[in-house]
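Take a look at this single chain in structure tokens; it is the form predicted on its own.
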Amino acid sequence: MTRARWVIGNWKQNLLRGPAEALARGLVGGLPDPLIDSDDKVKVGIAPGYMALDVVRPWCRPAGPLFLFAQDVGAQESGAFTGEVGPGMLIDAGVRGAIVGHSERRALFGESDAVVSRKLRCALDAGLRVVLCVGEPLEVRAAGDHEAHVLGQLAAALANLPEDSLNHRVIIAYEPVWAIGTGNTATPDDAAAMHGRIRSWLREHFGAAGSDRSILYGGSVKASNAAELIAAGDIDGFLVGGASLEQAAFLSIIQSVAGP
């Protein structure tokens, strides 16, 4: 099975409803026809804020070419959990995937590996796609412990996952924390090496299903460095932050992944 190539824009806490709808509409209008007509080239997703989900929904599947993701998801389906949004609520709003374990959720909101694991399982059980984020902070990279750190996050998140659940709905995103929003980017060789190590680990623990998982890179991805990163090999696409808020830049990144 050929690994799917993805470019997913994480809009974070940006864009009110009007600008969010305008950006989604502009992206659809700017996508080359082959990307609109076929999944074979590259799949494109956007993750707007919760309050903008309804206005971008008409531009997303099944009516449009974009896949609609949420930036987070609850660790439980429903119940007395003030402020949480469960996977069933997301599906009811037209969402088909969610980002789990983003470094900002881990660092700023105290999400542990155990919470990330529960969110992953809850979202998959409900039928959502999941983008599972892993990545190391600068001090871990400097100490040379980055592989152990990232594989430890991966192992913890997937610990209670049945082997047959690691299917096409699981997407891995490697995001070195020191490169997110800093302007720094892992070198193509560094990024490809970590992607290769993650893929080897998945193969060792999940066999062929692990080998086929899409692994994206995230961390100050820009139009100017996307093609170089893709050319390094083992990178199946990108989880894009700031550049996904700029229509021209995001479309350029998509084109870098799609190729000529």
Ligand code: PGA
Given for the second form:
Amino acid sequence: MTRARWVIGNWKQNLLRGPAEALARGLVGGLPDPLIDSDDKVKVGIAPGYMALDVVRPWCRPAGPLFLFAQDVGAQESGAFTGEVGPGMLIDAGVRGAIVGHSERRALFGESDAVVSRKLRCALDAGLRVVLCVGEPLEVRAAGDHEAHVLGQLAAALANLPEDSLNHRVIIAYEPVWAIGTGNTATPDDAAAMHGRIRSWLREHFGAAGSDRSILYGGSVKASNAAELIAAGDIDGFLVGGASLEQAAFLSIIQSVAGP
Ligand code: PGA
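For the form predicted together with the ligand instead of the form predicted on its own, what are the coordinates?
Then the entire complex follows, led off by the chain already shown.
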């Protein structure tokens, strides 16, 4: 099976509703024709802030070609959880998937592996896609413990899933923390090495399903480095922060993944 290729823009806490709608519209206008509605080349997702979900929805499936993601999701379906947005609410708003375990959620908002695991399970049970983010901080890489760290995060998030849950709705994103928003991208070799390790862990634990899951790279992906990263092998696309806010840069990254 050919793995799905994805480029997903994480807009973080940026863009009011007007600019968000304009960016989504511009992206759809700029997508090369063969990519529109094609599942085989590259799937394009956007993850705007919650308040802009409704204004970009007309450009997202089923009305348009983009896949609509949320940047986070609650760890429980509903109840007395002030401030939380549950998976059912997201689906009701037209959202198709959610990012879970982003390093900013882990580092700045205290999300533990246990919370990440609950969010992932809750989102999958509700029928959302999930982009599960894993990645090591700089000091962990400096100490040479990056593989153990990342595989530990994977195990904590996925180990308790029933075996048949690792289906096409699970997407993994390797995002070294030291590369996020810093301009320091992992070298293609470093990224490919970690992707290869994640791939073998997935195969070990989930058999054939582990071979079919998309593993995205994230961390200062730009128009200028996307082509060499995608050529490194075992990289099935990108989770893009800063460059996803610039229409031309994001379109160029999509083109690099789609190939000629
Ligand atoms: P960046 O962010 O592309 O701005 O480094 C990536 C991410 O946080 O997903």
